[in-house]
Amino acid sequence: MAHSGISLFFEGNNLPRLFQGMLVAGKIAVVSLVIGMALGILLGIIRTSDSKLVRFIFRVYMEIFRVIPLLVLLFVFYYILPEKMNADLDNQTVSVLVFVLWISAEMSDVVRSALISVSVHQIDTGKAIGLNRLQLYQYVLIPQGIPFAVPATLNLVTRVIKTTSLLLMIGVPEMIKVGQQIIENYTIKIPTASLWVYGFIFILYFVLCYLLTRLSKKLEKKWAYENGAEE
């Protein structure tokens, strides 16, 4: 008797294997993106820095953790570092691990640009009123820089949710990895496996990121036109 492909999502616990390689996935981005926007933070302030030294430090690690890519980050952390340190570290910590050093070089470049678009005039004011360099962050450059920052940070979190998907390859049990070995299992009775499971996670994925780069869209429409009403 032929199956549907549908069918194949109520065999088993497909579905649940599903939905709980979905959950892997999100616990590993918010515990990442939780340390690692606080940690990014921390160095995009510190990289508004008067000192050259400190600021080109930060930015060495920066454009380290931008510009190799996360998948040969993530098998040199897994493969590599832990026997030459002859360290024990399952692939989600080590997932953890990249995406938190990912993330704050990231997020740091996020914080800087957001701190130094805010006005001369809102920094020149504070200083006029007596404010020192920890109350100007206090009480000027963060809150003000929050407006330039929330949408770049939005898109920041659609980027990690997609980026969970290279995880697999360090044999993490997210959606993908779950959804191939569904698939190599039921290929023969179901040939169109792949493309109702694929699917079924395209949907997943799309949904979520869909919904995070609409947010960001309208907040960055609702900046700019409240900069624009206050110019």
Given for the second form:
Amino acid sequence: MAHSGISLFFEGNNLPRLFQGMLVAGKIAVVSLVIGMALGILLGIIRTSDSKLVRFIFRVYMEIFRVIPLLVLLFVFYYILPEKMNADLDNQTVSVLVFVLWISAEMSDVVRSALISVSVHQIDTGKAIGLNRLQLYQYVLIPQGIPFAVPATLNLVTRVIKTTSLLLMIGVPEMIKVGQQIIENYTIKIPTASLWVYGFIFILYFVLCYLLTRLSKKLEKKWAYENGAEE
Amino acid sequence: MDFQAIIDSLPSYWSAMGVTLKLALIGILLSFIIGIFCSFVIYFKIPILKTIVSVYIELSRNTPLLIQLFFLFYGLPRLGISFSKEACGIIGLAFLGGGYMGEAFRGGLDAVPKAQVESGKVIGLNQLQLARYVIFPQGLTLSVPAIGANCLFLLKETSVFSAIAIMDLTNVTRDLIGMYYLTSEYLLTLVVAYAIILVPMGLLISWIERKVRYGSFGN
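Now the other one: the form predicted in complex with its partner chain, given that the block above is the form predicted alone.
Then the entire complex follows, led off by the chain already shown.
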């Protein structure tokens, strides 16, 4: 065997290029997570409003971005925005925009469920000692809602990481796209290139998401135990 | 908006919807079977198999479908193992879904109240009877919401099939856009097509959820 497939990672700058692709995807993920989560927290709080109309409007917003597959959303924004709005957006900006809309929709549901999970006694007690609405959120709802929200949020983060794989479909030079280019260069020299490159990307995604999943499970158990001990 | 173009494209969408639904249905059915099998193995703590199943569940849940499909469709043929693209789609979806379903069933089994298990033991049920009459019927009922969510998730994931050139809804749309440049028309039809599949399915799932909630014991 002249060439073992694994050697292709050490030829030229293949490995650094793959990691550069990962960085591109990572940047999009981080930026959209930061903006999307901030927006989602706000929307989640709004969705606990007393007004039925307000709740309905934001519920519809959430359902739309949850029901439509993300790949379809990416295509819709990628094709339609530049055409209709005359906006000259590159594919990475479109990706961030779509991710922010999607993440904020998902996050709003995480936050809403966490807030309504806080026990009624706590809220009533807060009101009884004269907290106003803002103070109620600051001292009762948000601190007590966090243990409910964090595992679900970490879960959302892993989903966002996995979803960055779809960015390939609108031409973002992320890891898989770079992988494809490397494979094309080696089709004759190393026929098993696709096996190695895709296998490598598979493992990279796995390691990243698995660590986050583990963390989320650990926190969930820890908080479940602490809550159990309180009662 | 060119409505005539939309009407002309309806036959393509109709057949693409058939492809999406067919592959999704087979994939979901297989994930179901794999999931039940996994939850059995974990529940009965079958040695060796249990380790394999746990590794499988983590692998399938922590990697994107797209890279699973690429590995199946472009990687494995290099080892002499090749499938048609439809088969790859189904295998990929079943691989992904099996892990999610397994986790859903396991969660349901874990949620069966301890009192139920203890009572079963007290009236003299053996391990197998306990599983057959107490834990599985109740555990499966408790896992219905998670299973419903997974079905919707898997249906949506079929859009990724377009990456390996399966002529599903998403890919047909890209094809039509490539040919006629009527982006808004075809993308609108695509969104409507998914809504036609996903909205009734979502309603059906919440209806089933309500039904089984009535059936559960003591609530």
